Amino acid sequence: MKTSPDWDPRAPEVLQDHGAACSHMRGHCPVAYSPYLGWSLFRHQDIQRVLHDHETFSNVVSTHPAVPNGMDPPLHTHYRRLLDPYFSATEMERFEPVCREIAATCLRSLPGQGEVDFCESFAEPFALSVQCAFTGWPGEVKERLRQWLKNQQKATLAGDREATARLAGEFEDCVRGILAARRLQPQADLTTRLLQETLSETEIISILRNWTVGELGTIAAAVGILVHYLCVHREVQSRLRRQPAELAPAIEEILRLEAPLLSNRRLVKQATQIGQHRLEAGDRVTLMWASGNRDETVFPDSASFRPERDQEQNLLYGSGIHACPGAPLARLELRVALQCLLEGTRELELSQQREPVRATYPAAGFASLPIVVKA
């Protein structure tokens, strides 16, 4: 097993500009080892190979059960067949008015003039409110979830496994309380529906954790990235205000350029070769989504905003059988949030007083995004 590092994902220059660091690695060392991430893959073709080779690379990367995406076929196939209907076109159509009202409520909380931290005032409350509405969780859970998410991100950044384990237990306790309440008094919501499936409580908690943890941080990051892009590229903002039908492809393209989820993990099941490197069974592999989506061999002129380009190879929601099951919900949330913001404001601008603060890897997007909202 390789022990000498090829790069340091936590080096100050990498954290300062993760995109530039990934571009450099993609060109000079596309298969790179580090003690922190194991083998990092930066090329689109290598990432796709791992995503579609289930005999060699496993999704079971944690001792903590993760239903369904932390599983391999055929178990993964069983759960996806059971859960995918929760994100059907019919379900999304039913949920859209609820999502739209949440976005409108978040917009009304913004000042008509003056500076506001968009992450704190819109992106995070929107993600929390939508997730609670989708699962049917009571409003009082939102603050608990908000604090839990912040603590989870802090523990992940610090590599504090003890804190991560404790927080996992806190989340499970929270969900168990909600499940107990639904058993006593069923509701017309997703959580009650899950209780009616042939699933154990452990499985339900894992599913809800997978949906909630994946959804909250990524949606909040994505909304912040989108608004920052529109503030910087005022001509794109003006164009989308005039032509809202172009929002969907524009969102996919902006999030190809600026990833809300930077990487994903796999575990090597049997020895294999990638490039000039031999990977052994048990080796960790990190798929650098953000790098793959900037790969010039797949996306010509990859640094340019071209919403008309074919998005088939966009890794925003993964690829293959493990593609994000919640992608339809995420696409709905992002489209509705931007529609509401563009329809309900005259202009969105970056603050002239304070600079945006980037989130620190492995988080993506912005920790703080000061903007001026002109109603």
Ligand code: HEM
Second form
Amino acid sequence: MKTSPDWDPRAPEVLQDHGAACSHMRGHCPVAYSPYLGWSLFRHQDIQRVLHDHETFSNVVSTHPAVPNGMDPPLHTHYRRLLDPYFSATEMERFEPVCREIAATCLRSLPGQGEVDFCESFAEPFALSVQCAFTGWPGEVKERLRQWLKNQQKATLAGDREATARLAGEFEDCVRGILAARRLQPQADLTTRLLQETLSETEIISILRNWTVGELGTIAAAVGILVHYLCVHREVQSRLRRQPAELAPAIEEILRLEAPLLSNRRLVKQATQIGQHRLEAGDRVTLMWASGNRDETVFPDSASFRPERDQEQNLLYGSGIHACPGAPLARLELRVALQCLLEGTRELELSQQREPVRATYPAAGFASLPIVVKA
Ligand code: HEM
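Switch from the form predicted on its own to the form predicted together with protoporphyrin IX containing FE (HEM) and give that structure.
Whole complex next, starting from this chain.
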């Protein structure tokens, strides 16, 4: 097993600009070892190989069961069959008006003039409200969830296993309370529906935890990234105001350029070769999404915004059997949120007073995004 590091994913210059660090590594050391992440893969073709080779690479990366993320076939296939219908086209159609109302409420709460931190005032409340509406959770849990996610990201960056275990316990307590209430008084919501499946309470909690992370972590980051992009590229903002039908491909392309989810993990099951390197059974592998999506060999002129390009190779929602089951919900939310913001305002601009602050790994997007909303 290799022990000398090729890079430090937690070095200040890497944390400061993850995208630039990825581009550098892709060019100079595309298969790079670090004690923190194991083998990081920066090339699109290497990431794709891992995603589609389940004999060699496993998703069972932790001793804690994670449904369905931390599973391999055939168990994984069983759970995906059970869970994918929760994100079906019919479910999305049913949810769209609810989502639209949430976006409108978040927009109404923004001040009509002056500066506002878009993350705090729109992106986070939007993601929290959608999470509660989608699962049928009471609004009171929003603040608890917000704090929980922040602490969890801190613990992951610090590699603090004790804190991670404590936070998993906190989330469990919160969801156990909701499940107990739904058992007593079933509702017409997805949490009650999960209780009616052949699933243990531990499995349901794990499923809801993964949905929560997808929603609160990734959607909130994505909404911030999109609005920042539109503030910086005013010509794109104007075009999308005139042509809202172009929103869907534009969103996929902006999030290819600026990843809202930075990485995912695998474990090597049997010795294998990637590039010049031999990986042994038990080695950890990290898929660097932001880097794969900027790979020039797959996306010509990869740093340019070209919404018309073929998005087939875009790794935004992953690829293969673990590809994001929440993608239909994510696409719906992002389209609705942007449409509502563009329809309900005249202009979105970056603040002249304060700079945006980027979030640090493992979080993506912005920690703070001061903007001016012109109603
Ligand atoms: C912009 C928003 C989102 C992005 C960019 C995103 C991206 C991804 C990616 C890249 C994967 C593949 C991970 C891997 O191969 O290891 C994934 C998996 C997953 N996502 Fe998302 N996601 C988003 C939103 C959501 C939402 C809203 C939910 C649920 C409500 C969700 C639930 C999941 C789950 C459960 C998995 C694991 C699937 C499996 O292992 O079979 N995601 N997501």
